[in-house]
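Have a look below at one chain only, the form predicted on its own, in structure tokens format.
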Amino acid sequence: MSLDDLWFDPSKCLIDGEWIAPASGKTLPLVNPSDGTQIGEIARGGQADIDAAVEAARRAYDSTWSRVPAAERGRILAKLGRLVEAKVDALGRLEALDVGKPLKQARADAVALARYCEFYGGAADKLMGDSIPYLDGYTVYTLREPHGVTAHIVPWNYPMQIIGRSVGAALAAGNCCVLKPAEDACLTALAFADMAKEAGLPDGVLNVVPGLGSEAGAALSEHDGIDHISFTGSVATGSMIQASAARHVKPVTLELGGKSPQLVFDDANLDTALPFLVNAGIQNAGQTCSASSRILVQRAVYDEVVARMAERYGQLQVGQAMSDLDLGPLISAKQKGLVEGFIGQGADLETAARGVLNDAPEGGNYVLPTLFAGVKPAHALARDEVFGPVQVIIPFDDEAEAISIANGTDYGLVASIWSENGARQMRAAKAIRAGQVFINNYGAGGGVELPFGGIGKSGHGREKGFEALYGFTTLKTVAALHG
């Protein structure tokens, strides 16, 4: 696929409903991170289009969004589902040259977007409010209500599935969106703002302005006219933004870092949990917030875990995107230099497997998934976010030291229980420090329908299921005393 093949233009905004030039002219290069060529040029919107898609939203906001019916929105995202769904292999192909990841990979996010917008669009006439019993002759109830604007600041790692449980959720709560997709992952965003024209969201609902995360990222999260700012990076980035959005009090939803465990017992099923443990590490090359970089394993099974990990290290084959192997190119020069910065730190560790290249054109940002074995719980691979393919092992002995392992980080974003003791599932489940826990699983399948979000360094707020609706609205009490 090329970009010929757009329906699109991406060197322009999206604000209220037409497709304009940034108001300075600038664009920014588009790079295919498998063979680091330049494949087109996005807008590099600033300031002053952000400030038009603000207002074009409020306009929209005041003057049709709030007054169209529950059951409407509803379709409308609904029918946006059916569009995502009939494009499915073009949204994966242009994901696959956006981000570099496996087709096969790009494909399933296209796909979670279409179940994100009908999930949304079924759930957007049943967020109800409550009755409360009170005082004789009151009657009390309370109404969920829509911030207004919101804003929406996503990354490269998973535009359209965060695009899918961010801007859907708040659409079907009433809101009206202003976008920021990355400069390095503009495509599928803007395509999907476009379908929604097709599928009738009114002019001005949704709004997407690329460029900068220090301009037009900058800009949006300061700008007085958000009523709410949803954000999924890191946690340097977010701690500025909840700065930014604090100064305004506005709420603010952070979905930030991980260093998610798994915890292998000693009765553990290894046939049923190898292949988890390995691609929970290497799906999108590791670029992922909720990735399993730490595998915690019992001492009576260390030695076959860390022997059978490593044979499948040794198959997983790195490509370009097209090529759909089991890993693709890394998003950019950037972020392989401080992969393998990461790597280079391991040098003291004993390197369990890596993987092999097959397909890797030169220039493109590739880095072999590296496998690390008896790692010590304080080393700097054990503690910090790579965002990157690859995966420390760390023994341990019992329960409590696992759970002690588990929780010795900063972050508090997802774990998985691997044990066939009832028991112990539920205690351990209960101990651990995060937003979401798996037994004999991780990740469910992507979970729509599963509230997702952390704790600690991991972020604050829940994303994903009715939780995420709950966040888009803010609650309103109204008590009347009749007698």
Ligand code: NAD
Given for the second form:
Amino acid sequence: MSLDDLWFDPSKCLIDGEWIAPASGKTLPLVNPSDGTQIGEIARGGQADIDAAVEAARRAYDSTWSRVPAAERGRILAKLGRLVEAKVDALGRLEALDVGKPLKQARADAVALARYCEFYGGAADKLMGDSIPYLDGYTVYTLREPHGVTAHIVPWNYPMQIIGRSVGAALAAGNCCVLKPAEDACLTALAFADMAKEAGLPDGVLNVVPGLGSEAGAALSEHDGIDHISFTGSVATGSMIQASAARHVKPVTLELGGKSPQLVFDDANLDTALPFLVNAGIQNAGQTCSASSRILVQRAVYDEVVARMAERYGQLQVGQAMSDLDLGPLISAKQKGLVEGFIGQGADLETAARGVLNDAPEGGNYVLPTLFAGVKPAHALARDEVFGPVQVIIPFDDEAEAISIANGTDYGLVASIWSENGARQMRAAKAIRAGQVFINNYGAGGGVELPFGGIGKSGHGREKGFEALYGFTTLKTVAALHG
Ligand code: NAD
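Next up, the form predicted in complex with the named molecule, please; the one we just looked at was the form predicted on its own.
Whole complex next, starting from this chain.
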């Protein structure tokens, strides 16, 4: 795939239904992470473009979208889902080129995007308020109303999935959106917005302004004309965005990182667990907020789990995205440097195993997946988010110790419990501090229907599932005294 196959111009923003060059005329290089070559340019949007996008969204909200019946909003989203589905292959190739994701994983993201459109298309006209029993002579009910204009700041690791869950839910709930994709990954965001036009989304309802976080991102999160911010990305940027939301008294949903554990008890079915233990750490080369980077193992099965995970690690193949191996490159040279720095911090640890390079061109951002064993819970690699293909195995003696280690980081996004003991499953699921707990499986944020989000430094608010629709609406209580 090359950029010649593109059906839109990535050096432009999509504002009010028009492809427009950024007001500054500036662009940013578009780099292929698989070989480090520049393959094109993307728009470097700034304050003026964000102003235009927010104004377009407000106009569309006031004049059109707020009057479109919920069922019709749903139909448009469902049609958009079908258009995405018909282009899964092209979208997958585009994502693989842009972010270095192996083709199969990139296609799975496109399938998930289609499914988000289908799910939220179906949900749009099922978002209802309540009637509330109150005093004699009153009728009281609640209305779930859209915020108005919502801002969506999206990272580079799962652009299609994050756009699906955030923009999909916001549109279904009746909002108009301004989307700022990551500077390292904006092609599928632009492709999606172009398809939304084809699906019949009125002009201005979805606007996309690519650009740097410090320019377009900051201009959007500081903008007085937006009513809600949905952010996915790093803790540092999330905390800045929350501060800016506080200054403007705007609601904000933050989906930040994690250090998600899998707890393997001595009665676990290891044959079932093993593929999940490894895949949850190396999927998308570990660049997943809900990656499972800590494997906690009860001592009776510890040696067996280490040996079996190490065996699998030894087989993991790393290479360019289009070769569709187990892992592609990391997103950027900067991310590669960060992850290698973390791996360097494990010099004092037992390296259980690493993967192998295969078809990895010079200049690509390749890092071999690395498994450390015998790690103490206090070690930096057991506490800090690496955001790369690195997992640590930590032994534990009993359930109480496992829970204490699982809850021992600043994060709380996802966890899983591997055990055949039903009472233990229930106790541990209650005791673990996380937004999602899986029993005898692990979903790295998986499941369009499942509410997702964190506690602690993993963020707050919930996206995905029906729950997201509550976040993208505000509740109005109407109390009528009629005697
Ligand atoms: P980031 O948080 O800086 O970027 C995420 C998004 O926020 C991008 O669209 C970016 O342009 C935008 N942004 C950046 N600065 C901004 C600002 N001042 N105001 C408004 N928007 C801004 O993440 P990054 O620099 O791309 O990656 C750094 C680290 O973040 C990674 O190493 C990883 O640990 C973490 N990360 C987490 C996730 C996640 O899903 N939780 C995703 C990507 C990165």
